[in-house]
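Just one chain follows, in the form predicted alone, and it is written as structure tokens.
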Amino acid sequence: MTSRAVKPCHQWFNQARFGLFIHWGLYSLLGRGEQVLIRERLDPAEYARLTARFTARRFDPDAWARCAKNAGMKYAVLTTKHHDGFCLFDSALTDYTAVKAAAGRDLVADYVKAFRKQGLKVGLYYSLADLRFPAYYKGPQRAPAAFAEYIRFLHAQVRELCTNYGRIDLLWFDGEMPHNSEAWQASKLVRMVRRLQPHILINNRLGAHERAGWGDFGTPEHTIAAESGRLWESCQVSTWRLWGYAAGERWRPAGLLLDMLCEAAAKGGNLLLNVGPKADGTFPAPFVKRMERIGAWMKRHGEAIYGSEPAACDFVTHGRQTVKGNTLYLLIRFWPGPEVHLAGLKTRVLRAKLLSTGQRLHIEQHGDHVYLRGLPRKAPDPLCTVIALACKGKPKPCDWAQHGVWEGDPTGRLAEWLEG
């Protein structure tokens, strides 16, 4: 996973593998995504009047938490304030909050309580960008006094989030562009956060073009790319593109969403999968349906995901691999029929079984080639079938399989293979 030692209080993150991202705010009323205010250059004053309609009348945080837990998720991250500046939490620094608007309640407090009750870790998202402040765009060079006041405001709001809601496991900053970490006074901000919440995980978005140097974990967006040297999670939408609720958005199928989770785990990271609740506070039915399918899969196959590590062998022909202890898991996306061939495994395989059904499989192992026979002709699980290989020691690749197919021939084995 990483070369940097993980703090004991952060170990849970590397075990979790699956989390829920929630983008909810005034923009949900318009149903055109979370950045509709700026992307469509709406009148800010007219947009602000949406607070009178944002009642969150059907918001049931317990239902949210049950959906996440039943899907197999271990943590969640809620947008306490997105780029439009509207706060779902109670803030002494502004009236632009759900508490002082039609909703009349602290939605963050309700979220924290419900997710804690389900045993899930709690994360809070906070946007450094705030479109109510022209100083955000002018920056410290063009509006030094106004920008300094803006920085004091956002630091004070982060203090509220780290003070008023008990233990917070994860803080997810965003909207750092176009300013660097010095402009955001990021070092000062982080010191304050860690003083108030010593155990907390902080992400890497605290300075434009500086993500590699900040944070406890990386946040590749719309891509699943491993980050060396630290923890990481890929944040992904469950629809086609937008994070906030969008009427008419197409939904990715459950199989694709599950494959993103399997890919993240196979690369040593987490999947933070997003939902944009409707303005009334309910999760869209297509999302709930997909989480029910993934949750049923996780109940049977979760051991191949939670706390797993990347495997060293190449199984792209049929799917992906993860490792946990002495067990190698084959996550089979493309069902081959009655036989599976795995090449490049040096370690002896002792037993093999289908996690999907519990069926034991016949093993033949000749050198670095493993043949699993007696499989059903049809895939036992329509989303992803998993085979668990119990090995004699931690699964290791043979010499030629330690390098990618297109990484040259450092061992000389590929040339030998071609020469016969």
Ligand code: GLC
Given for the second form:
Amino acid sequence: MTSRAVKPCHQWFNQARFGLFIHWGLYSLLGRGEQVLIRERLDPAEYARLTARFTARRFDPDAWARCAKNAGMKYAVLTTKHHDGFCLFDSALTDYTAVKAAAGRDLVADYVKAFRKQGLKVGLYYSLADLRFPAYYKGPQRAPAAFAEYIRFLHAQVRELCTNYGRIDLLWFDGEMPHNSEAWQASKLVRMVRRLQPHILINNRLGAHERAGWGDFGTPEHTIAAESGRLWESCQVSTWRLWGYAAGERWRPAGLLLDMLCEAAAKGGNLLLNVGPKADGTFPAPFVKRMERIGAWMKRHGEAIYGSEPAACDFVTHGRQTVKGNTLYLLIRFWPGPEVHLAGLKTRVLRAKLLSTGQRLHIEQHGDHVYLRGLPRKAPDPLCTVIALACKGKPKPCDWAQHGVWEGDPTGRLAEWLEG
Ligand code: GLC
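The form predicted alone done, now the form predicted together with the named molecule:
Full complex below, order starting with the chain above.
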């Protein structure tokens, strides 16, 4: 997965595989996603008056943390301030905060406390873009003095986040477009953050078009693309495209959400799955229902996900796979019936178990072929069935299986197979 050595204090991230992204703010009152202010060119003064209606009346941070924990998530990331500039935290630099809004409380403090209590790692999202400042649009060339003032404001707010809430495990910057890291004074910002929170993981969004150069981990968005050379996490919505609450939105089925997690794990990364809570502070019921189903699955099958690595062999005709130590996990997408046939595994299989039920399976291994027999006719788990193969050594492909099907015939075995 990574060629750059992962610091010991960052190892938890590589074990975690599954986290919760939470987009919550004034925009949740309007129910058309997190960017409604700019996308619909709303009257900024009128938008700011939403603070009077942002009561967070039913916000129960313990319920959020329990939902995440029971789903099998190991960490969370909350939008402390999105592009609209409204802060869920108490800030000495602005009154545009949840404390001064109808909510009357520091929601970040409540979140941190509740998630910590459940043993989850705590992440804070902070947007560098703040749509209320003309300097943000004009940039350092057109408005040097105002932009410098704006940067001082941002850095000071990040200092507050890194000072007032105890240990923070992860910082998730966003909104760096259209400015580069020099404009954001990103090196200075990162130095300050690391001084205040030496263990922290920082993401890569600190300069437009420079993502590869920054951060402890990559953040592919709406895609599950492995990044080579460093940790990564795919952030994904549980609905469609928008991150903030969207009233009446359709939800992705539990099976699809779980498959995204399996895909991320099979590629060596994490899934940061988003929820847009309602303005009152509750998670939408369809999300909670899906998390319960995924949580039940994770209880039985979590060993195939947490701390796993990508497998060197690919049995694409059945689904995905991960590896941990000498165990190969087959994450079967579609149920093949009473027999599973794997071609191309070099390592000997010692034991096979249907993780979903605990049933031991009969193994026949001849040359490059493995046959697992005696499986139930119907898929034992409706979301995704997992088979664990304990191997004699780390599972490795045989010679010919190290090459992609469309790479020609470097070992001469394809022609041999055809000619018999
Ligand atoms: C995009 C969106 C932003 C969202 C983020 C999450 O950058 O512009 O609204 O918060 O994705 O990754």
